[in-house]
Amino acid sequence: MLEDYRRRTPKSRELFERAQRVFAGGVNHNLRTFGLTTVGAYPPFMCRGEGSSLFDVDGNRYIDWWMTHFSQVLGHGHTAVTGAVAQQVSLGTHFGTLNEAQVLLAEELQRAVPFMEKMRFCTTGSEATMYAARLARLFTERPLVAKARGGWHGGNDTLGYHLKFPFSDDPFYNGVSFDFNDTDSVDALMERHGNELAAVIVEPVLGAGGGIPPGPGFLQYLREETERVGALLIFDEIITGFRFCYGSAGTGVFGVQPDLVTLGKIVAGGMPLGVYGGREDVMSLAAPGAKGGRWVGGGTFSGHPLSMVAGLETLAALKTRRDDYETLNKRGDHFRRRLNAVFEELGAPALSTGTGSIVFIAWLEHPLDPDTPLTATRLGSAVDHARLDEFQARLIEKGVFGYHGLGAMSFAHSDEDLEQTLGAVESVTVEMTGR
């Protein structure tokens, strides 16, 4: 398997051999093996991005669905973004001080997400969710933060648990979980821990757990239940923010307003950034010298000028395309239907999940009842991880690069990209099923 990939990627093979001598597992993010090591191969080393394409060090082109962990909704190398970064580099990379661009970016974010009465910038999504959880504990004077099983909120100890089925690991700190789209699971959580809950944190669309959209009324139910027990509701919109609409998906698409929100990825156009913000009475605890406050936020690279100017240009470009989001979402929905039609026609045990421009694919050990709401537990119990890794590896060999089966569509993906991707999926599915 992957004989053609090996033949075309000798530099990547050599680099990965060297990487394994200096990095644990050869990578600096566990996902960046992209399933290739489990099938006895190695990941490609990329050196250039352009629009919807990536190019590796051996000169091979790939249609990119990973899109920098879903950050590049405008596509790679957007000229306004790269131009702003280049201009800022000529003035200096970072000063460890306040800068004008951070105020301008925060003002634009506040216009786009009005319930962010106050906010703070940090460098990563992991920091943003960690600080949001810490603020919730300070504000409520309660210990527990609940999360959805399968929800990924970064690598911090506060929220880095119950990531993969069967969700049997213990949290490092005070944490509990529930099943996304399962109100009975939420009821059990509230009955057992409601008086101890500082907050519930949830992605409006469950990301790593399967790209699962919320069922009718589920986010509203979380809003009502958190208010009832006196807990804060935190929306982690590091993936969903500015992906489905210009601003918050929680309010703009699903009509539910949280107390706090975290943003990142798209907001900085491929540069490092985390944002946490929301109610002023909660965020005031992060202010220097605040009564009852604690050290909540900082870091050498917070408010980094390169991230600030990249974010400003990204939001400016997205603002001009705010009416195009509907088309992007419809394209994603239609493409998932076409993928599932291929799997059904070939009798393949595979399923494309997601919503709007999020397009995931899972290979399954057993079929799922389409009439039962999809949860991370139901999907996780059915996923055939070995076949999914093989599927992704074979797609990469055919020039389609992604993760979670596929990934996320951008404004830069052309109709030709979609047709080539669909053809590659069909070809790989035939290879794997023999049909």
Ligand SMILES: Cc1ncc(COP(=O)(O)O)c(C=O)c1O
The other form holds:
Amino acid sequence: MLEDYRRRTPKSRELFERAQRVFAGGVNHNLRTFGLTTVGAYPPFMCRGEGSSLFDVDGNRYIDWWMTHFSQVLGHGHTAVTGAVAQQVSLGTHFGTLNEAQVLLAEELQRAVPFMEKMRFCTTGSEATMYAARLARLFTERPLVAKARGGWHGGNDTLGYHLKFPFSDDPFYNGVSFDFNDTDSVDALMERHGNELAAVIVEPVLGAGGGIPPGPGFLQYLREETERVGALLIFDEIITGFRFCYGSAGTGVFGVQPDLVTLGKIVAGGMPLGVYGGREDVMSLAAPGAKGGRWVGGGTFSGHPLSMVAGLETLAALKTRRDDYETLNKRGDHFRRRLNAVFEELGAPALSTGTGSIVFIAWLEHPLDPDTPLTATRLGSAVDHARLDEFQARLIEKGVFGYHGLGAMSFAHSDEDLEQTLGAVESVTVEMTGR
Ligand SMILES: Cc1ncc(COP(=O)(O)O)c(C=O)c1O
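Next up, the form predicted together with this ligand, please; the one we just looked at was the form predicted on its own.
To see the whole picture, the full complex is given below, headed by that same chain.
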């Protein structure tokens, strides 16, 4: 398998051999093997990005759907963003102090997400969700933060449990959870732990768990139930923020306002950034000297000038395109329907899931009843991981680069990119099903 890929990527092969000698598993993020090591191959080493394309060190071009972990909604190498970063670099990189761009970026974020009465910047999304959870515990003086099964909130110890089906307990990282889109499981959580809950943290659209949209009223139910038991509601919008509209998907698309929100990815256009913010009475506990001296915040690289200027230019560009989000969402919905039509026509046990421009593909061990709402447990229990990895690897060989089956569409993806992607999905599906 992948003979063609191996022939075209000698430099990547050599680099991956070296990477395996220095990095555990050869990678610096567990997803970055992209399914290729499962089939005995190696991931391509990328060296340049432009619009919807990535180029590897052997000179091969790929249509990119991974888009820097879904950060690049404008496409790679947006000139306003790279220009601002280059100009900032000429002044120095980071001084570990306040800088003007921090204030400008926070002001724009506040205009776009007005319920963020106060916010803080950190360097990654993992820190943002960790600090949001810590603030909730400080504010409520309660111990537990519940998450949705299958929700990924980064690599921090606080929320690193119940990530993948069968969501079994881990002796070191453990906590309470519920099933996204399943109000019975929320009821069970509230009944058992309601008075110990500091917060519920949830993505408005369950990202890594399958790009699953919330069922009608589900987020509102979480809002009401958290209020009833005196817990905070935290929306982790590190994927959904500025992906489905200019601002928060929670309020802007689904009409539900949390107490705290976390942002990252898109808001710094490919540079490192985490944001946590929301109610002033909660956020004020992060201020120096606040209640009990518990530390919230920190980070040598927080508010890094390069991330700040990249964020400012990204938001400026997105603001001028705010009316185009509707088209992007519709394009994604339409593309998923076309993918599913291909799978149906070829009788392939595969399903494209997602919401708007989030376009994932899962290969399944058994079919899913289309009339029962999707949850991470229903989807996770059906996924055939070995075939999904094979599908992913074969797509990469055909020049379509992604993860979670495919990934995220950006404003830079052209109609031709979509047709080529569909063609590649079709030929890989034929290869895998023999039809
Ligand atoms: C919803 C969500 N929250 C948090 C994180 C963690 O962000 P980071 O990788 O910047 O630490 C991610 C990253 O994929 C994410 O998707």
